[in-house]
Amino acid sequence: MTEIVLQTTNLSKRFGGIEAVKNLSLEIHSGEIFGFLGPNGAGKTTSINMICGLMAPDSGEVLIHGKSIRGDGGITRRVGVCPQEIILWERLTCFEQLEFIGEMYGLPAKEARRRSDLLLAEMNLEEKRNAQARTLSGGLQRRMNLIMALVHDPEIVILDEPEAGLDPQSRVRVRQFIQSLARRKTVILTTHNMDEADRVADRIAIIDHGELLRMGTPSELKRTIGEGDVVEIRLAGDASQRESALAAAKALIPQADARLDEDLLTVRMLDAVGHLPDLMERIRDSGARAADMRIRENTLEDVFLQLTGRRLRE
């Protein structure tokens, strides 16, 4: 089994009246892109305030290989964080950026020009080393930001929001980065961009008025909640033959929404591809035939807005 590496227990925070988060637990595993999403207001930057040391729970513990990280003060080597908001300073260049954050880590010299080097690479920068910050476009301050957070080579890196504002090329580049991370480090990332969390995440925890909604892959969270799969069926056969169709579909499954619109049978359930051979056998029952088919599977939106509801937030 892959080992914990960093793990919250009933960790809670309150301002004033308002309950910020609510005994959050969380198990958090060596090598995995593990995220962490919820809308505005739901308590995530609270949440990594308080696991990245920045911030102190009321009650509950953070703990890195089980052990405490109250009252240690080495938690920022072992923690790299790159905020949503672009913090780079306009006149040093891109690898001076770099090497004062490593030195402010408390790397030797040497080292922290290695790793500024070795990252500007890794981000395809290396033709803006010598580039001041404020002459970079938004998405190369981005890219800067986000490899900033990893100079020290800290062994948790949270990334909150780090495809905002980027263009597709970019944004592919920043996706691929933070996939090469993964089994390297331990990635912790925010997002609102459902897409993203389902391509690059292992597990996705969901998190609303600072209580854990549901935790799992994406997959198990797609197959379990949501609006459903929806299984469009072309259907060959006379009307009473169609109908039974429908008739079936709705016997076998009395939760799942099936409707028929003339010869097109249309079915949204949990888990469609899990009942998908005995609708089909209940159709063959009818005296109905599949002329065609086709899925559109569910998807993490559907499962974000049935368990945080559809009401704008500020």
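Residue numbers count along the first chain shown, from 1. In this text, rigid core is short for the largest set of C-alphas that superpose within 1.5 Å between two forms. In this text the structure is predicted, and so the values were computed from the model without any measurement. What changes on going to the form predicted together with its partner chain:
- Fitting the two forms on the rigid core leaves the C-alpha of residue 267 displaced by at least 2 angstroms between these two forms.
- A displacement of less than 2 angstroms separates the C-alpha positions of residue 54 between these two forms, with the rigid core held in common.
- Annotation for residue 252: C-alpha shift of 2 angstroms or more between these two forms, rigid core superposed.
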Contents of the next structure:
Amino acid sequence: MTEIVLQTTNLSKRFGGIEAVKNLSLEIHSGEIFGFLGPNGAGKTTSINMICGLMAPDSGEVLIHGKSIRGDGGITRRVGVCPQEIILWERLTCFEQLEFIGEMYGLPAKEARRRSDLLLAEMNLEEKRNAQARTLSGGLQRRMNLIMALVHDPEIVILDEPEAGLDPQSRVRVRQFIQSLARRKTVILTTHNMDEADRVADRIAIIDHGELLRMGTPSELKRTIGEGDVVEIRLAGDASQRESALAAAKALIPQADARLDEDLLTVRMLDAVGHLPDLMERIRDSGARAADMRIRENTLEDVFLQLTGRRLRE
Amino acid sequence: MKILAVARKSLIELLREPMLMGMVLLTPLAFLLVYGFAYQTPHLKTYRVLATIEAEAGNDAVEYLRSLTYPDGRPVFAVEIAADPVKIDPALRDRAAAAFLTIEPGTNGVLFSYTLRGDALFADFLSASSILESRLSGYLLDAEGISLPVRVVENSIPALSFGTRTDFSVYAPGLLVFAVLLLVPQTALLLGREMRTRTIRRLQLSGVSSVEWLGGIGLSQLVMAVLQIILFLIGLMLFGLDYTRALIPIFVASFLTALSAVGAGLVVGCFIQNDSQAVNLGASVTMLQVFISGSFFPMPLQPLFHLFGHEIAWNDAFPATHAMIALQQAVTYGADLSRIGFRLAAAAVLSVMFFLAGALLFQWKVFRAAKSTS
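With the form predicted alone done, generate the form predicted together with its partner chain in the same format.
The next block holds the full complex; its first chain is the one shown before.
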């Protein structure tokens, strides 16, 4: 069994009357990529701020290698944080930023310079080595934002929404980079992007309204809402015809999980392909018409929907 | 050494901002140019005096006044006969004339009597009336064959160690204090920018202490101060003010003012959220200190108590006040360290207090979130 690097026990934080984080208990293992999945305002960033020591919890504790971070000045050397917003010194060059923050983390100047060049190369930013941050595009700034968290070679890397606002090219580069960190570092990734979490994370904690709803590997989480595939049919027709179509689907496959969200009929069932012709016929009989249709696997979005009754982006 | 790294980074950022560098380094030089050209000559004015003569002997007295000159040959008075009485009061009120002299027939065998009118709040009236009174009294006594017991000679006061005292040499220390106090908004600006761009959060995450960070910012500002002082002193020399014998006191006093300015900048930094607030509030604090210290105009204050033989008023709570007095003594009179020791010591103690107060307040107000977990 892999070693537990980071542990939180009953971590809680209130802001006025709002309970931002409620009794959050996690165990994060060495070398894993751990995803924190939840909608905006779920309490992810507050949890991260407490984990990295920026914010004191009202109750509970954060332990790194079994030792509380309270009063441990060395915590900063072990953790690297890539904040959600881009935080760069506008008038420093890429190299100067990395060198400076490396020195702030206590690296000797020579080592800070060596690490800076290394990270610039890993993130394909060598050409921008002497460019001031304010002259970089948004995507390049995001890449810089990410490697700023790594210059001191931390054991635990916390990435808060690292793919937010990235162009497709940068997104691919950042995702590859995060995956390249796996096994070398313990990575905690917060995101509201289920696809990002599904593709990158070894284990995922789903959080909403400050509460941990479920935790496990992506496939474990998806299994919790049932085996099989999901059929999504966009319906044409009036509201009563769409309701009739939902009732017909439920009648056809009683063990399936069928839902209607405005004009989108979602049916989760085993052997979806085999049931599809019958399902389409029943829908036609109900008076509605299938305007569009697709079959897909379960996603984390479905897990979240199942747990909260709403979608991640709502 | 984190302090040096912060100082280096702050200086790099400043160097890449020509507008900001210009504000701090060139504004004082612009003031120096204006004052340098405007007040370079010794303060020996020719006073415009309006006169009405109602006694026969008055004409000779006026001619006598017109004949008076300074050692360099310039006339002391430009006496004009006031043809239109209606224009006299406006001329005095508008300070177009220093004084109005009325010469009337004398009584009891005196050649004539005279009255002087003018604006008692106008320095030229006070100077001109003093000279007129002494000269006319002497003239009357002389007419009676009596010598005036006091001999009045108008001359410029020589500085104690160098050159001739001019208005420029009087204003120069104030300009130097003003120049150094421009570090208040600049220091606040550096802090405001870290808050606006949220880079302060990165610094908190890195575990750098507020002492290291603020110490680094302070160090960068003191480097700027040294640059400012050197440039300013070169400027003074170009305008003929030879202060070289008082170089060390001037430098020490300026440097201490810079330390207090950085401290004040840190205090300002506690109450701002962004760059523009930093500049606005910082500039207000600078101007307030400039006026309180008497750098532009002397402050007429009642002393509260005496300390080591020096009068202490409320504005002595500010280091800039002591630095200003020390600079005045050094620049104008070439005073050495021993003569301004008290002022320098007071400026040093207060500057360190300002800096520490600023650093502590900033630590408490801005860094406390990070501190709460350690």
